[in-house]
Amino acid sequence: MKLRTFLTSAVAAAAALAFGTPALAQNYKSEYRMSLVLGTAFPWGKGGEIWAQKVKEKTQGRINIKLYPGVSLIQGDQTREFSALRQGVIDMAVGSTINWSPQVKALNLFSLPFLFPDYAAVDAVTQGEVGKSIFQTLEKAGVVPLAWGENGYREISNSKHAIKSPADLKGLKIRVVGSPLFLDTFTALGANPTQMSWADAQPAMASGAVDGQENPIAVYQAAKLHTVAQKHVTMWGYMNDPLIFVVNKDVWNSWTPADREAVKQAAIEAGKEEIAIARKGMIEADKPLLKDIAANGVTVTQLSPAERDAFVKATRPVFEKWKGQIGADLVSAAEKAIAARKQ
């Protein structure tokens, strides 16, 4: 009689795990939204498209993603995003800090001027027990942190003249995002910082509605930003502007936990190619990319040593303002992790 009650019990058993999987499959969506601000022409969607195409082929098309370039899930409100992401309007993002840090303050760190002076910089922080810390803040406010991805250092370019100093950008109304702490280091360089969303930014450049903006190179070429009259490029290199792959939390705890690890380490790996995809053209000794913009008649600025320093000396008031919001230790940590960093 024991014997039976085992085997009908060990049978059960083995039914519940042959029929689990499928059962649990009924609870997924037939298709998941991952919101963007940047399509698959840019390193940034295109790092999107991978973490999709991986995530199907490692859950066995359990779980299906489609892509919401142009954060058009939000309006294209990229200050929402984070929002948006927490409250289940949005299943999953490859999303920027500086669009995430007016909800989560420690991602300004990423903002702060003149903070990474390299890439080995950026990758000891966000690599390292500072992009842990991170993760943790990010899982207290309500969403499923996997992976680093990155738009890239931002460059300034502009309509009006070469930028080498401080002076250069005096009155000068500069299209930057959504962030106090954009519109503090403008501000502080005699600028006129005006927030504008990327949808709308492009035809007030070419309007002359603005006179410059600020972003990777990568996303200036792709954006062929040389039409619409940003004739002059300054590599200052003033931040970097680092990329997080992340689910809604709902929605990653409807997954088995199997597929939730394949999820993950989609994005690990997705996360990697995309920031090799963005930094391809500026890591080389040439800088082929900056060659390919000077093709289009733009004039390159590359800064000394001394010339960026004033640009770092006029920003400081804002750093240390800012310090003490994001919180003094952590960004002490990041600065520790960069004086260690292997070059």
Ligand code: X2X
Second form
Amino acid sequence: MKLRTFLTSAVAAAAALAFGTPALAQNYKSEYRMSLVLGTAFPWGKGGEIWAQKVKEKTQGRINIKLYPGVSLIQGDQTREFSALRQGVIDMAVGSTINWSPQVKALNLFSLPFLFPDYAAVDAVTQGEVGKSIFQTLEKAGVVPLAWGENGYREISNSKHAIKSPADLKGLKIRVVGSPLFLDTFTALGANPTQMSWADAQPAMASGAVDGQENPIAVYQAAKLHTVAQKHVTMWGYMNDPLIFVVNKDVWNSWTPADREAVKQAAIEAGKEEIAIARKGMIEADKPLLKDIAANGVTVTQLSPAERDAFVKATRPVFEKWKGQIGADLVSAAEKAIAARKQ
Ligand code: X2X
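Based on the form predicted on its own presented above, generate the structure block for the form predicted together with the named molecule.
What follows is the whole complex; the chain from before opens it.
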């Protein structure tokens, strides 16, 4: 190569490096669509909002995200969210492991009854090797996972009476999310589970078509479930519902490496902030959120260890059955991480 030609191409390459980002950014969509089940009145939606805001700042507005709460891009059918993400109907999402579990078996891990005794157990799994391995599974399933968030510990409520033992659940019509594991758990407890979307659940509670539901206390409170006859809450902590921040693969590949890194960092920061919001009122010794709920005339039942154990025993066959379906290795690795957690 002649020196002159070499210099010319070197200058061109340097220019491409220097100006490459804006040039490529012309291929960016003017708006990216983020799917969420719950909106900004809830920790979940707040997490999405924080992520979008941070992405905007870190990319100097190159990546502009609009929130679609109520899973409105898929007409409220939350169990279709993962497929829609893969197909590109949705560009990015903060989604629940429950809603994606019909497509990604490993995500049922979090719905195994009574696997996670406390928040430290959740963190040991999501922030450790098991969390990484679940992210690899998600990558193979065709999306780009970036960070963990949290919907929360799911507690049970109903309109009839305080639940202290599995016998109290007998015959109660309980709304559950569209996941087969939930049907098994509630059937094992003697209840009458019925699957429906979150959008359909609230009118069903108001009309008395269902007696009860299970969701985190932060969701119960922000959705004002005491106004739809949910007067009895039992703190049984039977499962924790993590959230995952993800991006569609093609969308991810359309971004420059620097912008990908910005989106990832934004997700990690937003995930941490979201988890803190989701746990607020529940991790303080006096649990102020429970006081707020009781102040609305709601009975909050705390189980003794022996009472809780009756629920654990009744659901153990479900745990064993699903351990095989999820992958015994993954479940054992989670159990080990939980046993070794820092308290
Ligand atoms: O539907 C539910 O119960 C909710 C809002 O918690 C989820 O999307 C898993």
